[in-house]
Each structure stands twice: as structure tokens, then as C-alpha cells.
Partner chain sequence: MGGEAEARKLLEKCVERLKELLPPDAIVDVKVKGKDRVYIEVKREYLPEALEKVYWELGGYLSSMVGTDDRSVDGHYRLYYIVSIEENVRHIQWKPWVVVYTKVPWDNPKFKSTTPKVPAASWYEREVKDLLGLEPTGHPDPRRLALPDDWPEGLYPMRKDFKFYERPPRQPKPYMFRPEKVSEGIVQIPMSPIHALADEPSQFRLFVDGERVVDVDYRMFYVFRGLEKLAEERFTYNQTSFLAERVCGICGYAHSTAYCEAVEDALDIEVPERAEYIRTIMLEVERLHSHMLNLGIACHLTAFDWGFMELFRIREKIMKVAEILSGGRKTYGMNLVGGVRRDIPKDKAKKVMELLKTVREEFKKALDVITSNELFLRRCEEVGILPKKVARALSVVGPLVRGSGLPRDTRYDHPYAAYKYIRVKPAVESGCDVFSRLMVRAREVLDALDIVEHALDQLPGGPILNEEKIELVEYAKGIGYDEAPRGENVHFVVIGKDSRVHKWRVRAATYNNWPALPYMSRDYTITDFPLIVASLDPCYSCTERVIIVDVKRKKTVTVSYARLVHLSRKVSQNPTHTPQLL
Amino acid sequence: MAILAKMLPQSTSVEKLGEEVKRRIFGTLKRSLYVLRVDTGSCNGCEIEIFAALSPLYDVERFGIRLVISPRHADALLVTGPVTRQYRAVLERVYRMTPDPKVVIAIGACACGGGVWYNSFAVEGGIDQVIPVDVYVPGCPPHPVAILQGILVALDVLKQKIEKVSYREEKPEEEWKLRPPLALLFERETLVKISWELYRDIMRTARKYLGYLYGVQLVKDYFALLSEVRTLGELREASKKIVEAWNRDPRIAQVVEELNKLVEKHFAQKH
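With the form predicted alone in mind, show the structure of this chain by itself.
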């Protein structure tokens, strides 16, 4: 996990802050920092502050910060707004197209945690619900100086990514071949408690799509189903019964599919 540098106080002048940003940019990259602005459903408040940072009053381009229009040219993604359900796939594709090493900066309260739409059916939540975030810049909207400070912090993260050395310790083959996947969760005779992380993710996903009342009801049905299956294949087949019990509602089918993916992802990480 990257260690973020200490942010400068708000009282710091733009000139002093900008010179520090410029020094770190050219010290790390030997060229300008290329930034791509990504709007995933913003109200346009954060965009106004970003454009203000580009205006003659602040003119952050003189410090070596350049906006680009293609993710293939970007070093950093400046993301605003909560992630709408329609934009999720686009944001994931933009993230994959951006070459490594890269940093993601969440600008504004909505990008940091979903803002006032954090539990809305129409949004996925904050940016970190879809792609990894390296730096959070809170505010509704954040001041241009705060955005410049966020870029300054992101430069330290980018430097660590450029200079990082990775080590991987291979697990003994016997550790993950002892028992079938769901045996870690369900024994032959008795139900084993699932991990708190999986329970939390299942409950959070169901509530996000269906609300508290119907979300909890669906989770109860889903947990009852989990106690009856032995493998991931059986889980997918048996989950169809839930959709049928809810009158084959397409929304329920979508939520059940998301819950199945959570369980599969959980056991994929375990092995």
C-alpha cells in the first residue's frame, strides 16, 4: 500500500505550491505530467473548479500539468462524480487503457464516497467501488488549490510505483488442493459461518440495488440457499430458484447475479 505524502496547509501560496509540484514532476518524470479528466456522472461543480485551475488566475499548466484527451497518453486520471451504472464499463475500460504506472485521483465528495447518492440505485458509489483510487481530494467542490495539493500527493504515489520492486511468495500446492472450493464455507453436515467481509459485501450489494427492506429479505433467501449447496456450479443453478420465487423479476435476477459474482470472487481470492 502506497504511503501518501503529507499535504501542504491551505495557507500555502499557489506559487510556492506550484513550484513544489513542478519540481517533483520533472524530478520524477523528466517531462510534464499528462492528466486525463474523467467525468463519471458529476453535477459539473468539480469541473468548474478544475477549469478554474487551468484559467489564467492559477494556470497550472505552467507547473508542468497538461490535460490530454486519450487515456493511452495519461499518467494520471482525474475522476469526478459518482459512478453511474451506465458509466461503470466505460470507467473500467479507460482504466485498463491507461498505461502503467498510473495514479487515480478522486476529485470531490461524490468521487470519494458517492456523495449524496452513495446508496442510490442509479450509481455504483465512489470511484473506489470500480477502480483503485490512490488519492482522495474531498470537497463539494474542492478548491483549485486543494486539487493542486492532491496532484502533489499523487506524484509521491506515482514515484513509488515507478521505483517499486515486487516479491511473490508461492504457496505450497497442497494448501489449496486439500478441499473443494465451497468446503471452506460449508461442511458436509453443519453450516460454517462465512467471513465478515463476504457477509458485508453481500448485504451492501443487496441493499444498494433493492433498498433496506427488500435487500434484507433477498439476503435471507440467499443465505438459506448457500446452506444447501456444495459447489459454485450448484450455487448458480440453485440461485435460479430465488428469481422464480420473486416472480422472475429482472431486477432480482441482476442482484442475484451480482451476489454470485461476489461469492466466486471471494473464493478465487482464497485460492
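Here the structure is a predicted model, which is why all the values come from computation and not from measurement. Think of the rigid core as the biggest set of C-alphas that the two forms share within 1.5 Å after superposition. Numbering follows the first chain given and starts at 1. Compared with the form predicted in complex with its partner chain:
For S227, a C-alpha deviation of 2 angstroms or more is recorded between the two forms after rigid-core alignment.
Put the two forms on the same core and the Cα of G215 is off by 2 Å or more between the two forms. When the rigid core is held fixed, the Cα atom of I50 travels less than 2 angstroms between the two forms.
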Given for the second form:
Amino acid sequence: MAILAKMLPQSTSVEKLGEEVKRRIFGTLKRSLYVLRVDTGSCNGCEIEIFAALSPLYDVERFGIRLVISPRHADALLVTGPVTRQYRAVLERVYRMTPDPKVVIAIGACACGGGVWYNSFAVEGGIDQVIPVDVYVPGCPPHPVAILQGILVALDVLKQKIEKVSYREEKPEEEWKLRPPLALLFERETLVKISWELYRDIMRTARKYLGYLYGVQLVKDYFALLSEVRTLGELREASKKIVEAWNRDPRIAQVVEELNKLVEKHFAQKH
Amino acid sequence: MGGEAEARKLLEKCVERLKELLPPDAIVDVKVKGKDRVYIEVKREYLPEALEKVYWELGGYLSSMVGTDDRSVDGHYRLYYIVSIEENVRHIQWKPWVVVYTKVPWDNPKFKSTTPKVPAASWYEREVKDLLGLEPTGHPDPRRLALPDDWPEGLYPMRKDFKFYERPPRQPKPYMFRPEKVSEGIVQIPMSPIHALADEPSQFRLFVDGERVVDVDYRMFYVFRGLEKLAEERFTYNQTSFLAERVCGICGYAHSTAYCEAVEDALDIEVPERAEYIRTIMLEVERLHSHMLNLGIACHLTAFDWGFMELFRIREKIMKVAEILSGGRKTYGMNLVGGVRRDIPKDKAKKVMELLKTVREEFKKALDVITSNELFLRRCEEVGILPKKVARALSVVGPLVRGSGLPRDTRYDHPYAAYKYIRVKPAVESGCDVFSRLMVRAREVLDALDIVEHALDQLPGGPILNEEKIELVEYAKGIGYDEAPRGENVHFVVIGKDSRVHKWRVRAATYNNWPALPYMSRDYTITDFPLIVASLDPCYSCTERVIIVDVKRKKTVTVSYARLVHLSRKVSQNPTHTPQLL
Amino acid sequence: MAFIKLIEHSSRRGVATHPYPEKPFEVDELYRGKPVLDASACIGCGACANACPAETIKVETDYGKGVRRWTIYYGRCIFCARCQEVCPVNAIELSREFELAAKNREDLTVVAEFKLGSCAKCKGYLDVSIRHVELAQKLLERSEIANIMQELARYMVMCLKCKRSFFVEKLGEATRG
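Output the structure of the form predicted in complex with its partner chain; the preceding block shows the form predicted alone.
What follows is the whole complex; the chain from before opens it.
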């Protein structure tokens, strides 16, 4: 350490010095990175994803990243969990025991910001409340590849992909654009003028049968169709196209039938 | 269904028998709910007798115990003892749940402990004492069970007047483990939170004589996150389903399902059949990955890393299945109260079927190689014996109990979700050792593959979510249960105001299994210990929504180093030697 | 014998490892990754903030600046897609992006600000954004009970204070008259 400190240019900021040391160590040492896994009260989700990262499909060891079992051997700490009240002292001790320079990587939602427990009486709410963190890896749990990327970002092998986004509304009238399926309600002339209630019912039915994800997808398709047809007979005929597009799933046919019934009922009420 | 009438009859019989057994003024109120559950209110002074009769005379297993703070409602605390009647009624499809409860007034928070009569209640009562401040009088072991070391005295976090975000000042107090110097010749080996063999934070103390483990002491509460409190005050009932999923990262979906079932039971919400099938599919997918993980870890601990790598490679396909079905590898996020959130379209089902086919083939081959490996067998066979008798007395659950020859399986005993339609035969092995438990898991992997394939094939039509007619009935109570990969999970819910739960109690499988650990590890070597722990497949974070400390006291004897070395050598050279220290 | 079996079995395996990071790792097409807000569609209603179990999405009203501020911190996100499920305008969707490692906490945040509407009576700020009011008006026109709602539509552009005093006045009139 002392020799390294001499090698470095004089720097006013301690953090900067630390950064430089870290860079040189990993740049010049050219040896494997020893990693210690620290569980500070995690639910195990992140743990098994770290284990999965060791498995043949991801295989972190091909980068020379090796799990060790003692803080004294470690170069990097993979910390998971929200830091429970009881664990705080242990984490502080582990951090002190790990030789400098070290990298702390927070794995998972709990470690990055306390997760769902962030303001509970029994947790501290994230690793950075207790020790400094170098890299945050969000996810609940993170994908093994994301963990791998996190370690490589910490070593400056990979560049981070995410950055802060801010948006400010300048001209509210012009900037605002509705997205489908709601946009389709206002954009085109349709067979029946789709009222808000009908839209709501269609949406509800689709969700009830297919859930939020496939439901909205289907409603988008269905509204696109609705704006093309002119008569009810055409609607029935054309709705077969949707079923075709969804791999002829009998389930989709069932849901489309339900939606058709809704539209017909609505149409009958109007006339 | 014919089973329902039978179940009702049995339930009535249970209530009548209990009325006969107890003094006439003991029972205050009896409420039958549905086909298989009954809530019986007893007077406070008769609580131990009532529980004793239900437990021993009616043949019940204590599934959970809950204390609620109802002071804001009627000035009382309530204690619920949830007992599942299973003895001698194996043939009945829906076995009864008997809930014995009593009121404890706010100004006199004491009750007669039931532990002397029903030992299984010990931890539950100590937990109630710590978190709610209800004193079990006559409890044989009234020491602190819950809460961190530095938690102030007299502050009870589960009471309603404690806010979830409060962080009381620390009052550091060193925790008294078992006395530093124990009996002659016994060496303590601490396995602290950071340890090679402990995957999760906890502290084990192994007491060894030579190489032989003579006793185990464990203490965990490093994972106490206060989640039940959060659910009561911060989460709405639909959000809590996602919180429940984070009770445990391995069997989280089982917790989420049990929670939703509890709320659905309380509010009489009918879950669409398709949703029940989808839940079943996801539960079995979870069982697949969890069992493969456990088998892989067992291989790893016996230094047979080929097995670990191969099983984890196969397991990745299961993770892919979960990804296709739910969009997440581990946290599925599929459950809402009233059904599921995501449907399974035909093309996805087809993809999954293809993956499962390769998984089945590869798993069978891998299993063949693993079980024909002499080294692996020698490490697993005849190690960590849990006799049938002990398993029954401790009422352990999951592969642990099935590995000891007892056919307990919630999927069979209390059919839930689609197990009403798909009957499961419990996989039972009678070896009582680590190998038997591993084989139970291996068989369940193959069974689970069958179930997923069958359920995907037989998926019924209709909606998947029923959230239109949900009406929150205040203080309605419900029980939810399912068979997680590690055994039976039981959730108890009392519905509260503002679409929040009034009380939510999670009882995870491992909670019942921990007491078996000392029985299993005694008389084996230190190297076997991690394997035995792994065969229990513990889930620390499940158990530690609350805290467990189990410390036995022993006489303090000073022992010289020379004497210690002498004893160690002597014992290690003579494996048949039994020291009189025990 | 056992080891011959093992060697035979292993020799057929081949390479299982994915060549990440040389090649990007493909997750399933419906993987639940980073939630992305389409800020041009968002109305700042706060349904997502209400539903978020981790409370990582927050929507707050800043009367000083006259904006409704939507923020997310991906670090705490649990990727449950509840926000996507409850969004009335489908402005937030979970993408397949999952490599989210970042060196700064700030890099994991998104902030979007929407201007608050103004009260028709006192000209002060409303509690909701301009877009929110606009959407409500648009949908009201499309509603089957639009004619009944015409009268009530006036209150939509009133702030809470004015609404209160207006109703008290009306109530007074009604009891007197």
C-alpha cells in the first residue's frame, strides 16, 4: 500500500486517491479477483442467483472471479440484503476486515435501497446506509448476467449502460400524446362510437381472462380491428383474423368472442 | 363432491367430542366455516386443557399459533391456536382445521401457558411474549426468543401503538450464548455469520468431542425484517402478495399463494379454476428449481462438484420455464387476491412442454450417475438419521418427514388450488437418513414434471382473475396453506381496515423443522454437519420473519488443554465410545 | 464403473457456457426488466405510486414550482409490473433491459415533471397536472352519461379550496331557499 501511495500523484481528495489506487491495483496486479458473498438479511433470492452465476451457463470463474470464504482473502464484497438491525455490526466488521483496496457491490433491490422493507423498524434500509458502495446492481433478484455485468463494471471492464433520465414538460398541449389502446378511442371513426364505458368493459374483460400483459396486447389488436369494420357481421368475420394472428389459440378465440358479445350488446342498446 | 359431506361430518364429530371432554362452561362460542374449519372460543383459564384435548385426544398437529392485538376493537388481545387434525383420518380428503382461541384482557396481559401440555407450542408462546407482550405463565422456558440484542426492554413491536418506521435507540447488550466453557472434553466450534459452510446469516455452535458432534446450538435472527408489521401498516392487501413473495427467495411463490388463499378464505372469494391450475403450475415449477438446487448443493457438499454443475445446468432450463411463464426467473409476481395476473397462452405452454421434456431426460441421466457414485452414497447413507418416532413427536414437515417414512403432504392432506383435481401421492422413503431425503426430493422432481405437464395439458377455460365482487369484511379470519418445497406453509390472516390486513401470521416450513436438527446431527462428524443441515433444506429467511433462539444451559466445568487434547484423541480413535457427559 | 459412466456422460456434454459479454444475452421476450416511462404519455396521476409495493415510484406535487413530479429509483424496484398493470394510459411498461449496474445512485433514477393545471376560480394551482384534467375532460365527452356530467365538469378545474367554499355556498343557498 505504502509503495503504491508513493507511485501516485499527490491528490487533494481522499476519494480520488482511492479511485486511482483501485484502478492501478486491478490494472497492474493481473490476478484473479477474490469475491466474498455477504448476506445481510436477504431472502436468498440474490444468493441463488449468485450461485447460478457460478453454474455452467454463466460461469463467472472464466473471468478469474472466485468466491472465497473469508473477508481477509477478499478483494470485493458482493453484499445482498437490506442490512437488518442485528446484522449492522457484523457488516461493519466485515468491511473493516477486508483488506484495502476493496470494491463493494450491492446486489439486488434490498442492498441497493432497502427493497420492500426500506423503512421497516428492523432494517437499516440498504448497504449505503452503513458502508460506501461502489456499484449498484438492481433487480429482485438480478439476473445472473446482471450480476456478472455488475462485477465487470466495478472492474471497469464493461461500461455501465444506464444513466439518469430527466424530463420536463415545456408545452403541455403539444407534447402530450396518448398511447394505444386509449389513443385508438379518439383517433379513428369506428363502427360504434366507443364510449368510455365500453372501453372500460372491454379492458376489464380482456384482463379478467388474460391478465394485464396479454390482455392489453389483445385489446390493442381488437381496437385496431374495430376501426376497420363497418357492420357487425364484418366484425365477427374480421375477428377471426386476430385468432389467426395469435397462433389460433382457442383461448384467444374464447376471449374475442366475449369481446364481440360486449360490443354487440352495446350496439343493441344504442339502437 | 362426496368428500365434502364426509369432511363436514368429521368436523361435527370433532366439536361434539370436544364438548364432551371439556367442562360445560369452558366453550364460549363455536363457529363452523366452510367444509373443513371451525373456530372455537374457550375461556382463558381453560385454554391449556382445550388445546391438550384437541392435540392429543382428537389427534391434531399444531400448525400455527397467532396472537393479535384487538385492543382497538374490544379491548382484548386474542390468541389463536391452529390445529390440523390428521391422525387416523388419512382417508378423508379434507381434514379439519380446528382453531381454538381465547381473549386476553388489555389490563392483564397474561395467559396460562399450554407448553407443559403441548410442547410444540413453546416457540410460538415465547414469540407472542416478545412481540406482543403477552405473558405465558408457567412456561418452562420464559427467556427472550425474539428481537435483536440491542432492542429496548418493554417495547413490543407487534402492538398496534408501535409504528413500523420507529427505530428505537440501541441498547447494546452482549448476547449470552451458552457458557463459554462447557463440560469436560467438549470443544465449541463457532460457525458465525460469515462462514464457509453457512450460506445464510445465522450462528451455529457445534459442540464436539473429538470429531463427533455431541450437540448443536443455533441462534438466528439476522434476517428479522419485521415484515408482518409492514403488512399491517404500510401495504394494502394486494401489495402484500408481493411482500409475501419476498419472505423467501427460494419458495416465495408458495408464501404468496398461501397468503392469497388466506385472504380468499376470509372473504369467501371464489378463485377461477384456471387460476388455480396456473398457481399449481407455478408452485410445481418452484418445487422443481428448489429441489434441484438442494440436490446440487448436497453434491457440492460431498465434494462431488460434477453433480452440482450438472444439476445447476439442468436447473437453468427450469429457470427459463419460469421466465417464459411469469417473466421473472425467481420472483414470479403472479398472484393477486382472487386469482393470477398472467395467463398462459398456447404457444408459451408448447415451449415449456419442450423444455420440460429435455429436463426430464437429462435429470434422469444425471440422477443415475449421481446415485451410482460410491463416494456420494457413502457420505449420504446412514447419516443424519431422524427416527420416525422423533419426526412424529416434533411434527416436522416436508421431505424431512417423508424421508422418515411418514406420508404427510399438504397437497394430499388439505387439497388446495388444483390439487383438488390432480391428486398427488406423497413420495415416501423409509431410510430416515440424508439419502432418503434426497431421494424424496428426486422423486418429487419427477412427480412435479408430471404435474406441470398434466396441468398445462388440462388447463381449463374461463377467467383467471376474480376481483369484481371483493368486499372487505372487517375482522374476517382466514387460513391459507400450501406445500412449499420444504413442507407445509400456514398463513393466518385477519382482515382489517383501509384495505390492509389487521394481522398476518406467516408460519414457514422450516420453523417446524429446526428442532429436528440437534437430533439429526448428534453423533456424526463435523464434516457431516453441513450436509445434514442441507438435507433439512433450511430456509433461514422464512423462519426469521421472527426469531429463534434455542439455548440449552449446561454446567460450567473448567478443563485443561492437555486433558482436552487427551480426550479428543481418545474419542477419535474409538468411534464406539460414548461419553457420559451427555 | 461409476466413474466410467461419469466420463462418458460428461464427454457428450459439449460447452454450455454463453459467450457473454462478447455476445448479448437474450432473455425471454416478455421478461420483466427495467420499467420505462413514456413521459410524453404520462399524466402524472400517481396510480403507479399507489400500487408500487416497494414505494420506489413516487409522485409528489410541488406547489412552489407548480409541477407534479414523478420519480423512480431503479435500485429499489422489485420488477413486479404492478405499475404497468394499473396505469390508466399505459404510459409505463417493463422493458427487457436488465443489465442495470451503475456506479452512482443518481444514475438509477428517472425524474419527470408535469405542469400543474390552474384553478378556474382562484387561478392558483390545481392538485393535478394539466394533462390529467385534459384526459378527464376528453373521457367525459366520450362517456355515456356525458349530459348529466356536463354540470359537474365545471368542478373539475377547481382547486380543493374553491371546491369546498363553492359547495358550502351552494349548501347555504339550498337551506335558505
